[in-house]
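Single chain ahead, written as structure tokens, the form predicted alone.
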Amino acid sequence: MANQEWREETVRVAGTDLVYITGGTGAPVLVLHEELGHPGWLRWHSELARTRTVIIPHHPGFGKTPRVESVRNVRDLGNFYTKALRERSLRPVEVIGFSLGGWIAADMAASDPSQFQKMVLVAPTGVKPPQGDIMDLFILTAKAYLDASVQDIQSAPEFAKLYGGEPTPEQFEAWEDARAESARLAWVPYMFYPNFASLLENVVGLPTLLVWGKQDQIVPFSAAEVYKKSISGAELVAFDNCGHRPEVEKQAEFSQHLQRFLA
């Protein structure tokens, strides 16, 4: 396609064919899917990609990467991204993590905050929120729960292009196969662990952005607070009338916040 933004690779790391999308230029930024996988390239990914090297790898399980049976749980996956940056030499990199992914991002973190130059967390699993439960994935359909994945789908224009309509056959088998390893990652307890927030407090002097709809469905806002008062000196963005997606539902905030932030 002559003016697609992005392309598909593949690389040999951490013993494993790590299938990934990447476009733009400049420094490199690791972004992290959620748990029903990368959405596709969107409109922030674009923005971001006018000053950065965008790099979206499938995890292990989900799209077209291949499921690596000795990764069982969210620590397991963030050990295999950590051998993964230091074999190809990214070590330290810009990371931003979105629901599952932010989980991944911050367990890393904690693990060894020094891989990382700066971090984004959009609305992150990983704690047990203070008031509501994380939205169980897997009583609803794929659908449904990405329908309530934003407050309002008509005022979200780029999520209907995405995911408007009845879903493909192709669509459907990857939201199937992405519950499946959701559920081999995160199933007991559901999503998080329950001394994360003390883990937490191990990410020192990494810059944190947390960026938060206050009406979140998915992961209650109430989790925001938590992640705010573990890690020293982050930031908290929160967007009133936005559900768990304000990279779409709010994009061109959410995206000043981003380019501010990373620069």
Contents of the next structure:
Amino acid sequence: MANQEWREETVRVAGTDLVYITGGTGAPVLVLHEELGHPGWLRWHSELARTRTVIIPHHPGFGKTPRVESVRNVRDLGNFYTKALRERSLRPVEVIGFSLGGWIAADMAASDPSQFQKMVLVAPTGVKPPQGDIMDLFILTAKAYLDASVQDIQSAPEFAKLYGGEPTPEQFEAWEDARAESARLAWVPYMFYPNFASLLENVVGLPTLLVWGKQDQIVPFSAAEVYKKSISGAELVAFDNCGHRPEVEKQAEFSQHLQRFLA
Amino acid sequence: MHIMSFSERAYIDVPEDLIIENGSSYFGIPNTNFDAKIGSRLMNEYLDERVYAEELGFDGVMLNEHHQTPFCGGSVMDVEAAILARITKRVKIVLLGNPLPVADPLRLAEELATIDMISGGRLVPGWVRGAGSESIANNTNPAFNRERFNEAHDFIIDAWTKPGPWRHEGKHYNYRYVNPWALPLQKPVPQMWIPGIISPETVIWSARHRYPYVALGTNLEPTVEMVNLYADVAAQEGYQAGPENFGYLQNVCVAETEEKARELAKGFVYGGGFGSFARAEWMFPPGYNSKEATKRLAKAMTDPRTGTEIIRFSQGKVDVEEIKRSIDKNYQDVLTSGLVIAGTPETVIKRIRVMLETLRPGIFGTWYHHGPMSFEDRKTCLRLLGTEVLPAMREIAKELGLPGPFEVKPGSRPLPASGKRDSVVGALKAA
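What's the form predicted together with its partner chain like, now that we've got the form predicted alone?
Complete assembly follows, chain above in first position.
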């Protein structure tokens, strides 16, 4: 692709070949992807890449990066990235995590907040929502789960670009790899750790931005309050008429908040 | 030849429209449609049918297990087996199979040993990974399904044979004290058989363990390939596979007239039949399939020709009448292909002969009932199978040289002196 803003690279970290997407210029920002894998390079990536070097690793087991046998839960995966950051002398780094990726970032922060400079969590899993349940990816097709992730497919043009139409065999396989690895990490309890709110109280002195859609069908908005209460000083930005993907459903506002918070 | 009788012991009082409206799936139908009075009657009738099968001369009664679905009444198969262990005298009680990944293996080892003792050593345990939906019904991580299967299998063999007490710290199972005081009567362990729908990984695993492999109503051509694959692996393991290593489960319905048999056998496609066992998202939970199987599935699921077939009713509004027409058409196809055999004993014997000549199995299961069918009709079907079809099959088995696994020990045949294995199947022809 001509003038492509991003490239794919491989780095040897924590004993494995980690494949990652990178693009942009400036200080590094680590982006941790969701339970269905890296969705592709989106407009918000482009905008962030003007001032930041965006680094999006494919989590171990998510298709391109090989599975790491010892990683069997989110704590293990957080530990993997902690090692990776140390080995690459990247700490403290800014981090943005989406859904499952938000849980990983929050878990790392709870373990050692000093590895991050700032943290953005977009509708993270990890806590049991006080009202409602996290939508169960493991009894749905990936396509059905994706369709439920935005409030209105028509008003999220980037969603249609990425996920519209019939899936290709490669896409289907990538989703199945992602679902399988997500199941290894978070089969039961589903996508949360019972005592996580208490662990989050250890996130002290780390500027944290929570971003959530009020109509999120994947991780109910009620979970936002748990995060906000547990992480001291955390700021919550909640979008109305928005589902689980504010970065595509409310792209302009999302990018503005990101710029402001990371400035 | 070992000839068995089998049915799913289905809860047959589910309206066909309900199955179709549920996305052509038995799994997921609300249990508000279950009436325990009907369930109670059916469970007792099904036990009586197994006793009757013994009286008629069958060598084995086969049971299976599925959870939280009207498709199969054997959600706690070991309980049925324990009852049969006491109320039958001669038949083998063949469990095809216990879903290892969703079980507590220590408890399972004790249950099965108890059944073996009560039955006087007539138990044939069998192991399965469990359909994908079992991972959901039992809340067991599908991504570790095969690992759990392997570890549970090895653990149970150890629990039966390794003097206790000992400790097990595995990857998926941890026991601080293993010392069961229920051990199988059959020494060192009972024969174990593996049923399946011809996944190559399981076929290879079975051949390596010298366990007979029983194909469950699969299409003839791929089943022949499976038999050949098994025999190849057997040769690598240093033995010649024979009929005692292979089994086949056949849908077969017998009645006094051709018309009646064909009408009753329609139960095999009731609501869509086996194809309606569960929807795609329940049959293929995350990580259940190997990487290779996922690649195959990715192609099939995204191909407009096959994909719509697999996920045909999963989404959107369901047109019940259209689906019923497609079920009717499919019924004609399965009768023609021989996946379902229906008729008078005379017709049925001819078609079974073709199956035996082609697949040369030493184990043959007759799956005699599915869908709505009265107790009387089920008993008539069993009676005709037992008194007319079964003796004919024994003659054919003798003529073709098809010993069962209790006549020739599976895995005991030496390879020919040339080191090259003998053929294990007959010529492929339509049943």
